[in-house]
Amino acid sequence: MIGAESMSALKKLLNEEQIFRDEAVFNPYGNSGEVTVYPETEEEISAVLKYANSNKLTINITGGGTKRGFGGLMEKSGILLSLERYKGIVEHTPGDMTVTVKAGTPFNDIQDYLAKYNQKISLDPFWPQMATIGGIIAANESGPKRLGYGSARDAVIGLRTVYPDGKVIRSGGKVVKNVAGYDMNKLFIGSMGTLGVVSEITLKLRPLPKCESLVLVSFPQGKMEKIKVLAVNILDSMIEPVTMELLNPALANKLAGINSYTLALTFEDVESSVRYQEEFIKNILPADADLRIHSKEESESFWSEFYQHIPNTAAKELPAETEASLKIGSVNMSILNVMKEAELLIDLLNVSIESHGGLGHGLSQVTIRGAAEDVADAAAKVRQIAESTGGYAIVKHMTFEMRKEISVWGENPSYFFLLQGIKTKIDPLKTLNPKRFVGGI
């Protein structure tokens, strides 16, 4: 509990306008705090963590709020640490193609800044205008362009992290060729803020493409074997699509007005290379498939809408229907089976399902909407479908009440004891994001 003594202590660490307390505030996704603090410097982050750790107070961490429904079995911690005011570019070296940013910086703000130098971060998170770079890194988020870009772990070359006791450490470096010692960055990327508060991130950049196009290949007959053959032919060829994302009919219809399974292929390169790859797809196209080629502007519009189709816990109003979203990892082509089986749940459980999966990286996502009980049943069955193919399913979005009934992470992995050991060593008092990660860590 945050009593008068703790409030007085926080006011010594921060200005009064950086502290907000409202007992009546309720968030259906949990992961809140009795008191919200808004540090503006790394020193203030360190001071708050040191005080909380010394006084056995728990801390939840938030940035843009887009991932509040991702994990967590505590409705409120003592303190909600918001990085909303801790943002900005720290250092940009165009020649080395690296940038260092504060963790609370919205992703699109960084991309807009880098665009002036014809550069960008090679990541494509959901809700980029609201999601902060710190949250993206903490969740190891990636989108369909993971096929060409890689994941957050591939983009990060250095971190500054504040430990629960207030100590600040640096891992990695500020240059791409950094090979000394252990790659400590990977310890924090994807740890959901349970080991430390990432304060600064150094990322490697890539140039903006000279030319970009989107090729949509739709399969009106919905034959998965035809989709698989095309995907294998593309993967075995010399062309290099940035995305090869399969959309189910509902999502394809929502984004492109195509009511059938649709493969979204993105090409980014010089114009001659892009046109060559478009022609290659035309030449290997199955007879019963339809093809549409979209320009760079149309491609950008398509993906912009795509990145906003999943639930967003930062939205000001609750949706009319209950929503859940699951991330599924499986052997590459098993995505076809997962998506087809998930489609059967629409009529079986009276829910709507929008799904997509990368036929080059093995990750897919299923978003379910409907009545609460039906959504819960569908989410459980999606996990069963994923596990039947030898894969896994993680709940990326769900209300706090539903998360108490459905395990976000599924069964603990065989290496769970290692995760426990790391958490115990770094955060023995369980100060940071308690019960937010695998196995209630």
Given for the second form:
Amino acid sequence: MIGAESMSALKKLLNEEQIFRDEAVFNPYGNSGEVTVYPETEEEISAVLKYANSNKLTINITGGGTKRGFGGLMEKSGILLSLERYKGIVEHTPGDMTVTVKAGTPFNDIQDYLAKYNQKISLDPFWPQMATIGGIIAANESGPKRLGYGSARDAVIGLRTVYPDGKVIRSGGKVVKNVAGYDMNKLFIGSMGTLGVVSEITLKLRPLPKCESLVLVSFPQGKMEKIKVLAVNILDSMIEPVTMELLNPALANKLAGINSYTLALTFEDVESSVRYQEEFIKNILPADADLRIHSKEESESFWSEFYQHIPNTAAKELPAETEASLKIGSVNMSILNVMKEAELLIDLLNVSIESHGGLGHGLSQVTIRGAAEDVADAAAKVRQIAESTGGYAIVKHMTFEMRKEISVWGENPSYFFLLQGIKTKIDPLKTLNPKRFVGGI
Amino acid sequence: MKAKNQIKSTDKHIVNLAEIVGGARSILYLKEDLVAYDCDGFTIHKHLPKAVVFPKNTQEVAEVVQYCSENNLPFLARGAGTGLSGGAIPLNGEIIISMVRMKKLISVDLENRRAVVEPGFVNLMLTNSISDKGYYYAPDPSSQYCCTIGGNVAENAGGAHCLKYGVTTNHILGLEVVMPNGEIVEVGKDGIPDAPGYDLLGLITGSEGTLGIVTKITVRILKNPEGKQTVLAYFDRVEDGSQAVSDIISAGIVPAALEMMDKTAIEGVEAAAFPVGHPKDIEAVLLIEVDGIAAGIDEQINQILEVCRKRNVREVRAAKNEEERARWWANRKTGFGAMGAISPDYLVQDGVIPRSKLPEVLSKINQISEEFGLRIANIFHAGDGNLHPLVLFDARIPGESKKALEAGSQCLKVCADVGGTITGEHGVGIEKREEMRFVFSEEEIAAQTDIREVFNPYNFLNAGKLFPSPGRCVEIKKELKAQAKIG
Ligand SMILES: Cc1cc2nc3c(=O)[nH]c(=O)nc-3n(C[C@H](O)[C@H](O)[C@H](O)COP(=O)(O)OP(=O)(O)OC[C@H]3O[C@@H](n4cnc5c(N)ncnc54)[C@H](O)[C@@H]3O)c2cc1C
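Would you mind giving the form predicted together with the partner chain, to go alongside the form predicted on its own above?
Below is the entire complex, every chain and molecule, led by the chain shown above.
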């Protein structure tokens, strides 16, 4: 509980307008706080953590608030620490192709800034206009372009992390190659804020592609075997798509008006190479598949629509239907089974499903909408499907009430003792994002 | 036959360990056999192990480890022993667990683009095993013809082509690890990405064999690029060469490799086994490789030629054919060893700097060379700012080894001071323990040893590596220097 004493202590650390008492009784997604604080400097973040940690208060951390439905069995902590006001570019050296940013910076703000230098961060997260870089890194968000460019663990080269006791620990550095000591960056990427508050992030950049195109190959007959043959042929060829994402009919329909399974291939390179790769696809196209080639502008708008298709807890209005979203990891080609089986749940449980999966990187995502009970049933089934292929499923989005009824992260891994050991070393009092992560860490 | 497989030692640990690994053929314990294991590629520091065991499978590794930990015997893993920072040196008279008999290619799954190997499998063998199908394994340390993938994982090894494709950690999908208490743990099951939980895969990769012993590795394999072209450029001024590097990158080209050698290095490679006729009076040579879709390569090569010309290049041209390209690379990849042709001894350093600081750092390295009266050759992965200053010295001259170590350390200080780091691919090992303080605070080092404690609480596994030991550091430095004199 945040009593009068804690309030006045916080007021000594921050200005009045950086502290906000949340009177709302209940947040449908949980992960909130009795008091929201908005630090504007790293010193302030550190001071709040130090105070909370030494006074047995708990802290939830938030950036843009797009992922409130991702993990967490606490409706409220004492403090909700928002990084919304800790934003901006700290350093950008165009010649080194690296950028250092504050954690609360919305992803698109950084991309817009970098575009002036023909550079970009090679990540493609959901809701990029709202999601902060800190939240993206903490949740290890990636999108279809992971096939071409890798994920957060490949892009992040340095971090500053505020530990629960207030000390600031740097990991990595500002150079693209670095093996001095343990690769501690990896520890914080995807840690869901359970180890520290990542305050500053240094990333390596890529040049903006000189040319880009989107090739949509759709399969009106929906035969998974056909899709697989094409995907395997592409993977075994010399062409280098940066996405090879399969969309289910509902999602393809929403994004491109094609009501059948559709493979979205993106090419980014110099123009001659892009044209060559388009031709290549034309030449190996199966007889009963349809092909559409889209220009750079169309490709950009297609993907930007795509990044808005999953639930967003920062949206102003609550959705009319209950929503859930699961992230599934499997070996590449098992994605076809996962998506096919998930599709059967539409009729079986009277839900709507949008799903997509990267046939070159092994991650897929299933978004379910419908009546609360049906959605919960479908989510449980999706997990079964994932596990039956030897993969895993984690719940990326659900309301707080629903999360209590399902294990968000699935069974604990056999090496859970190591995860627990790490948490205990860094955050022994469980101050940060309590119960947000695997096994209630 | 049987007698040959019998142990002649009365030391009960030797007898028991021999039993675990299957007899005398799988263990070395006599002094004359052990001397080959008293150091690795970092030869300035030496110590004899208690024994070397050669397990055949994970189970034997686990049993050896369990035995060692129950009997308070320090132990460590060793691959090919090519490490350049002393990671495999048995500082504490360790039991060395050699991985060289665990050298199978377990499986290749082209459809899902991955392969599973045992840790003793040699890096280049993987590419050789899959190249007929058009695939390869990207991380290509210059030692790839003999170093093991297990050693690569431990050091998070890099190579010339890591500029575009990333270092080892970017290609590791799964690991089976024997924990320091003998427990077997599998992370990244089946190579499936983003396993829920902290990224142990990322943490163990690059931990220099201090968190566990890797017994199985799932790696990503890539399709060969359709086209490839290499450009060679000679510059009369290092500044022009450095500037060309920046210009190429700024032009939005992502070369597969971008390597540079300076005048002293050129003298070395031209005197060694693979000379290609680089002019002796040139200040810098750049080797730039572009790969990808064949249709797009010419455009990029033309752009590179143009950039070099703008920066006053003396001569620039693309390789005429694959044979010439291969010769240029053999000349570069054997660069370290080539120093043997112009100096009795050399010390390889491994600093990293922001690319834009290249001219400034090179001139400071020159100053260090003059101050110490030792020649320093520079071979580097210029594209990612990874410098390898090679300090040339003669260990027979009293005090010169010590001077070389100090000069090397000074080079790293320069790198750290411009915002870089002390090692880009060779690891900290014994060699750069103290230099860790150039980049990390006491608290930050403690944050790392905290992690070690979770995995390796009693520190029987590869103790004394990677971190400066608080309080003892002055002593160690003295000891190191004394050893340097002898070595
Ligand atoms: C001529 C030359 C050129 C080189 N060029 C490069 C280069 O371009 N890029 C580069 O990155 N490096 C380079 N190196 C350094 C070296 O080859 C690499 O560090 C390599 O990864 C070491 O592999 P290894 O099998 O020899 O390991 P070792 O030297 O035997 O061991 C290195 C470390 O790994 C640990 N280890 C080994 N196997 C395991 C295991 N299975 N589980 C846990 N820990 C283990 C050891 O304990 C030790 O700490 C070069 C070395 C030489 C001699």
